[in-house]
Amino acid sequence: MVVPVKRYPPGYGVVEPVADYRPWDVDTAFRDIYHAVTAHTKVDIYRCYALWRYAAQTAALQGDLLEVGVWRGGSAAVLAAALRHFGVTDKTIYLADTFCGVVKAGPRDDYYKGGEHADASADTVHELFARLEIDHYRLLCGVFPDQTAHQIPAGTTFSFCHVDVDVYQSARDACDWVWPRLTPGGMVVYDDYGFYGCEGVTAAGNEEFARPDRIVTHNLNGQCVLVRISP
C-alpha cells in the first residue's frame, strides 16, 4: 500500500527543533499532574509544560486566570496545579466552554465548521477537579464572552489567559474581551496558532504583531504568546 504524502500549503510544514534540553522530563511536580490529566486534554506535553511555566511566571501579578476552550479540563488543571505548587492560593481560575463543540466558525477557518470537540461535559471537568482536589475555579457554560462573561464579577482583572478555541472569531472575541482586563505583564496564549487546520487562529495571532501595547512571539510548540507591556 502506498501512503500518500501530506501536502502542506505555503507556510506550513513539519517543525523539527534541534534543542536538547527537556525540563519537563525532570520536573516531577509537572509530570505528576500531566500524567493525571492526559485523558482530559488534547494539548501535548510541550505546550502543557509551557502553560505550567507561564502560570508560575505570572502568579505574582494581580489578577485571576481565564481559559476559554476547556474541553475535558486537562490544561486548566495544569494551570491550577501550577498555582498550587508555587504557593498561590488567592486566585480564581475561570473556565469557559460551550460543551457543545466549536462555535463561531467562519470564512477564515478552513477545517472547522462548528460542533467539533463536543465530546466533553461540565460534569467531566468537575469530576477531574474534585479528584485533583482543586476548588478555586468557576465554570462558565456557554459561548464566551457573549453568553457567560457577565458571570465574572465587574472589576475582575487577569494575569493569564489561555485561548484554545480553534477558530478565528472565537479567538478574536476572547482576546479582545480579556485584554482591557489584563494586568501589565500579564499573558495571553493562543493554543492553536501554529497548526495546520487552524488557519483562522493563525490569522488572529498574526494581527497581534501590529499592536503597540504588547510583545508577541511564536514559540516552536505552536503557541502564540502575548505579553501586555502598557496599561
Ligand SMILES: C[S@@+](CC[C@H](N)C(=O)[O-])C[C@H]1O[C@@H](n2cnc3c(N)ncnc32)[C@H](O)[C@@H]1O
Contents of the next structure:
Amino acid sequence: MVVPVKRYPPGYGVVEPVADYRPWDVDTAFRDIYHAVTAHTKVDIYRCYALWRYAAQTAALQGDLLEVGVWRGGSAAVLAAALRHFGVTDKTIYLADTFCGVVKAGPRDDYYKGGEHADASADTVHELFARLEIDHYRLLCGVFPDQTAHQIPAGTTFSFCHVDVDVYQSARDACDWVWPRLTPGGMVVYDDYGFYGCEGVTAAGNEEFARPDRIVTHNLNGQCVLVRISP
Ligand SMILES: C[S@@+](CC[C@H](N)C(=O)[O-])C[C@H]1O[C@@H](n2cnc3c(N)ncnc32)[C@H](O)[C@@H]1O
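Complement to the form predicted alone: the form predicted in complex with the named molecule:
Starting with the chain above, the whole complex follows.
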C-alpha cells in the first residue's frame, strides 16, 4: 500500500519528542473521563491530559473557568471532571459556542473559511454533562464574546480559560476578553497553536510572547500556554 506523504511548508512537520514518561496511561481517574468523552472531542489524549492537570493546578485560585469552542463538550467535560476529582465544588464552568461552527475566519487563516464544526448542539452538551452528572456549568450559545459575554455576571473572575476556536480573530477576541478578568497565576490555553491548518491561532499565540505580563509556553502537544504573572 502506498501511503501518501503530506508535504509540509518550512517550519512544519510531525513533532516527535523522545520523552517516554506517560502518566496518562496510569492515571485511572483521567482515563475514565477521557474514555467517556472520546466521541465528544477532537482534542487528543495528550492535550486532554494537559487540560486535566492545568485545571487541577489552577483550582485553588480565585475565579471560574471558561471554554470558548465547546463543540460536543468533550474537553469541557475533562475540565469539569478534573475539578470534581480534586474536590473543587465552588467554580462555575462557562461554555461558549456558536453551535453553528467556526466564525471570524479571515486572511490569517489558511484553511478555515467559516462554518466548519457545525455538527454539534447545546442539547448534545447537556446530554453529555447529564450522563457524567456534572451540573456546575452554564452554556453560552452564540458568538463569544460579541453575543454572549454579557451573560456572565459583571465582576466574574477566572482562574482558567481554554480557547479552542480554530481561527485568529476568535482566538484573539476570547483571550483579550478574559485576560483582564484572569486571576494572577491563572492560565489561558490556546488549542490549535501547533497545528498545520491553524495558522491564525499560531499567529495569535506568537503575539503573546511579546506581551510583558505573562509567561508563554509552546508545550509540544500543540497547545500555547499562558500564565498571568502580574495583576
Ligand atoms: C474544534 S471545535 C472545539 C472542539 C472542542 N473543544 C472539543 O472538545 O472537541 C471549535 C469550536 O469553536 C466554535 N467557535 C469558533 N469561534 C467561536 C466564537 N467566536 N464563539 C463561540 N464559538 C466559537 C465552533 O462553533 C466549534 O464548535
